[in-house]
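Only one chain is included here, represented as structure tokens and corresponding to the form predicted alone.
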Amino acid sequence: MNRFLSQERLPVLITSVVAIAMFLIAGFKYDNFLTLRVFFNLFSDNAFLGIVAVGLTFVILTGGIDLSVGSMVGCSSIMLATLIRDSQVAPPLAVGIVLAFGCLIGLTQGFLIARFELQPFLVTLAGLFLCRGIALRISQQSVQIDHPLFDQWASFSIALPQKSSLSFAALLLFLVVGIGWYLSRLRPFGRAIYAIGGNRQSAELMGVPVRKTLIGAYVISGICAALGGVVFTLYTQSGNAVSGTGLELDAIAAVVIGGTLLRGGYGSVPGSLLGVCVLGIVQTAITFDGTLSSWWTKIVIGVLLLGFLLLQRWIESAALSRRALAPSGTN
């Protein structure tokens, strides 16, 4: 029980409980919310959200940020959109390209962060707004992608009972969260990464590749927010520059209600997916209700954001506290 209850499994286990409790009261209070329909409906809806939180995990595991990952969902959309319409590229070609310039983006801010010691903040609230200054230069208008294969992508989806369905971008999202959780927890890479948050001094002296482990946790974040934007894409059918304004605000609130530790080196990305169900049932639970403003949804977050913060702070003492009382030369 005591290592169920350990200091990385009580956040996530929290979360769990948080994200059913509100689900079922949401379902007892308003009519046709506890459905199939509306569960699958929060992977489809928030697609775009869980897989830049994924890649974020990755950054805030090694105890760095990520601001850039908002700007990108944009970037990537409008480049997306304008490769397909008006350069006439084949969507997979383009969608290659977007990964590509988020990758590109992603070794850039983790060579800076890596090699120069930089700051996370820094240099990735520069990536934020090179990328958002791309993403208009580009096209300040919204731009319309009517393709027969991208259409296809975007009503695609698996029929399931109680008239439900699991669509393309959920597809996707499952695939990254599936192997965002196989290189976090099954591959050198993830531990290296755990090292580093845990103390990047130790983990140097015990051999861990520092450097390139960080410069990976920036790619595979550019690179999941340059596939939460052509998700994002594919949600909407367009691609717009302004798209994603605020959304790395939303990804961190995700990542730390999942249990992440924003010092690094507990966290998890299934506890990523949670967190970012918690915050689609509260904006959902919202829409539903009618009469409560679309504020009420950042309010809410904000609360359960401090919560979360404060428990993670409780949990944090008192680890150290059982630390400080236990005999020498025990664990």
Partner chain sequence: MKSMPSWIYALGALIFVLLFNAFATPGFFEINVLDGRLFGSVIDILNRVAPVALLSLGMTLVIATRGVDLSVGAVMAMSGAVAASLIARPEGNILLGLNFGDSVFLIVLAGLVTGLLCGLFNGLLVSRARIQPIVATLLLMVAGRGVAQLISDGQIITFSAPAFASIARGATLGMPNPFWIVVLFAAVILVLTRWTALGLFIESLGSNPIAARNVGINTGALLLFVYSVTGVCAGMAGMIAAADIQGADANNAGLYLELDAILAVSVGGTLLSGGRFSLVGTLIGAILMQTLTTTILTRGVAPELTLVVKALVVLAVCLLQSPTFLHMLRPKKVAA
Second form
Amino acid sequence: MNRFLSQERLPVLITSVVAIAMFLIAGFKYDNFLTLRVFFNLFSDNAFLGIVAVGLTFVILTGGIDLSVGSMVGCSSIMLATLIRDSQVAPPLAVGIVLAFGCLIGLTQGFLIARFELQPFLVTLAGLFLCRGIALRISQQSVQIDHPLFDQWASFSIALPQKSSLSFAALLLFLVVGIGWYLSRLRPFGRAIYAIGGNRQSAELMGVPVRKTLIGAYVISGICAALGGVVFTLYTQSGNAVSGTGLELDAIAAVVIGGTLLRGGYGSVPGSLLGVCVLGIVQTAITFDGTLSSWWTKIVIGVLLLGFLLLQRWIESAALSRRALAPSGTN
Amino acid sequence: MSESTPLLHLQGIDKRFPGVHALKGIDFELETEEIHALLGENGAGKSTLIKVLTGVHAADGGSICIEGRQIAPRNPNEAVTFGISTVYQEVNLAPNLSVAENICLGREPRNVFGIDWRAVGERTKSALNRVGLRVDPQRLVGDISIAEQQLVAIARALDVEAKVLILDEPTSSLDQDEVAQLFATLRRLREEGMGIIFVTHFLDQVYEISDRITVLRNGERIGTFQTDELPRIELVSHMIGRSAESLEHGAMASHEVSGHEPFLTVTNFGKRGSVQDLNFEIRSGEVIGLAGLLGSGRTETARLLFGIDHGTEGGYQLDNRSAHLTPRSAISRGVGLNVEDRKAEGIFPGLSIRENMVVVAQVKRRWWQRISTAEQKQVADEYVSALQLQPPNTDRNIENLSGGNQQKALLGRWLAVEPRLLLLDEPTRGIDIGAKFEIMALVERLRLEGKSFVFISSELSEVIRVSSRIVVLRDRRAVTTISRAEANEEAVVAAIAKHE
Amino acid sequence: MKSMPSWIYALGALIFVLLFNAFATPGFFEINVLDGRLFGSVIDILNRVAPVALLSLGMTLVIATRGVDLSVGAVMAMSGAVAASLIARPEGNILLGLNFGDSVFLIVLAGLVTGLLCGLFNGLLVSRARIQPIVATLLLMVAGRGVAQLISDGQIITFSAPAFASIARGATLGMPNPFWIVVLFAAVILVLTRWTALGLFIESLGSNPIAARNVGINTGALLLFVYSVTGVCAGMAGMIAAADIQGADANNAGLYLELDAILAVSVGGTLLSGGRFSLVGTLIGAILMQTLTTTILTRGVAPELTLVVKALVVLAVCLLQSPTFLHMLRPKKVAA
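Please supply the corresponding structure for the form predicted in complex with the partner chain (the preceding block corresponds to the form predicted alone).
What follows is the entire complex, opening with the chain shown before.
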């Protein structure tokens, strides 16, 4: 069997081809699209989505789902802004508190899911309500942030050729993807994540610390979502309790388009970054066009998602029939 | 075997579950360089004993000593650290990870950067060598055969310093060559000084490989015997608690089929990649036995005949008309299939015994004509008493039934629609010997009423006992047909084993 | 041996909340008659619960088949947009070709057909393409609001059509119309599932899909059926929502209601792992959730706390359905 075109790699390969093709087509269609500036802005503009998607990838790899990430972004955004403006907390400490909060929510969700074998879908649905409720409780108004250090972070960027640049947010995104890749590939924790996604009972009997690993996945997702909220706040320079509404869907779409199977076990962290790029290109192209209304973004993402889901099904059934046809036995 | 401390010594192991006294003070000894078969019918307590030994359950009483040291494993991982490794019946590996990753999962060698993939490769190589498996360590486990997976699981179990290896029905999905390969590995491990506990349903294998046999029944230890000193018939009577004589059965009656025309004919029928060259016909009042090794295409044949899978070649004629069946149309034309895997493909857990039993009748009657609850009760009660299903309360959840009684309920499901042809795929698997005989008697009774069957069983003696004709499958092809008059174990085994 | 119905906890909780209100909220059970129409908190609950109750009726069947339909909120938005466009007939709208005049019947029919088409789409993805339900319906959840905006040209279409508005605002025999709509839908779905064998088939399919195919149940058609029913229910809920505000808001109509519906179903005792379902339980669950919301609002608690309360209810229900959790509770009781 061709390992290169395996169940794991083929979707990522196709996503890459689609991403490049879309970038080129948009480049021919719209002036100034095919530039480094547009390319690097993809990462700056979608850093928060990317960071959230990386965390979500871990959860989805275990075969679970985390619906709370969107409202976590809103919650951490408003929390950060209020801490800095009203409570006069130094930004680094405020970020620390917000990340700790994300960790706590992730820990709670993970504990309930792992310890009591509750459905991830429902527990994180409760998390969605809870975070949004807390966020709205903190403030229903948008909170502006005026803090020199925070402004410094927001305006920091590395200049690159052709007037392009990489913002602080984009650098954070790359860092998070790097850490995510390291955890998933080079730590036993990552192997355990994959093993649980492949077959939870087996993983248990093979001595994988299933509970700890599951909790770990939701903690990572919680922290990433909180960090996503921080980056979103940097991007808008203000905190808003309703930011991130529906973001969980974009994040899931990015992860799926990036080649991770929703049933768990197959996929990768860099793939999710690729998925975010695809969503970003769609968004940017529609903005460039100017005549297309913004809702086309949703429709195009829906169509793309459909395409990739059908593709996943096709690959899976091809793999199944290949297995059925494979001669059994070692002789 | 040394007279000193045994490798593994269980004393007075006691385990209770709510309502069940699963283990009643079991003693068990395992020596080094020994393969010890652990036998017993379902519910005898084998799996509970193994789960206590591997730390899945905690014993309520008794002690476990390994090399004279008392241990109390709290989970499978801890049992492994005490030197007890287990390979389960259903292969427990991560199908989405490679062979190498599976062997090292949870105990990956590390360097400063994380997992040391080079060391993983080396360890995998030596582990695979030890079980004599040659397979690319980079392949995904889901892509290799079940037999190879089984060996990978053993390689994984041996990757740690195992002193005791427990094999829980490791051969149930292997064919003859694969079993031979496995046994060669086991013998080598025995020579290396390991103690092996071997759980199986296949008596042939017990006699082939084991040094001693311990028999459990109803949570009690019946005895431990030297294998070469225990006649087969005695072993069986120990297992089922009946005297040996009652198991001998009288001469087989002949199956006279009075001049009926065949209603089902398959000619060169098959599906590429599944099973091919099926050639037989079925008359009413006939039982067609399918014999062959596991993987020879028996289940596939049943699935093709019932229309779960669709034939790609040859002809399938029902009532002299070419048929392209789906399960639905098969049922409406009087064909039923009692599946092999009861739990995964047969029962509806959470629904009542009654609903489980009437569902096919309801499908046949169409959805808009609901069978009333009173009528459902009547139908279910009729087959509960006909099949002596225990307990007889049909409002209970089917999950509360034992395996044998679930099997009866599933049979009742089909009998309630009186199919003229019922395909029985391993109807006797995993149920008590007593229930096995009841099911075979039932087949004979219905055959006399003019019903037909296709009977699939891994137990040759059962196939021979009930079948009018035996179709022998080999390598996913029907190779020959043996009539009832000529059918005996030697003839069938010869047909199965024949090399061309 | 007859076991207690699965919705007993929900009923207990509902009675508890009602009792609480009887003592703590003055006038909670007061009912006034005005112009032959009943008014009061209890009536208000029965009125407001209608959209969620409709969604959760369909959702019950979907969940019983081991599925879930996340798109119902977006479907509400779509059917609302269709209805609003047909009534208000804004310039340049893509539905200008259809002129149903003032016929409320035809407009409602168009809304229901919209829901039906969405349901069929979901059903086809689940049954034919074999995509997991969460994912398959996520698709329409994402794209559906885009389509709704496409239909309404990205604007909030408002209209003034008393006949149509009476769907949500009118009353019949003293009770608000949405209440009767729920009663009608509940009755039809109950008859469809319990007076025929569809209920047994749905439960079989949810209990063991492979076995269901093996006994000849037409699982594909059944899935198509349950998703279509849910689509039609969502279409009707969309009509009520549009009639209530006399307009269609593609962004906010039905937002998060899919979650409320799932919540109502699971509170009502239908396991999310499929199999046995209870429509009565679902209705009790929906009413319980609405009663909680109303209680919070009438007691002057900050409305955003309803979200927190819902979260806690979800967790409580999950824990009560978890065998592991119940198992853990038991030995403690014995020890104490």
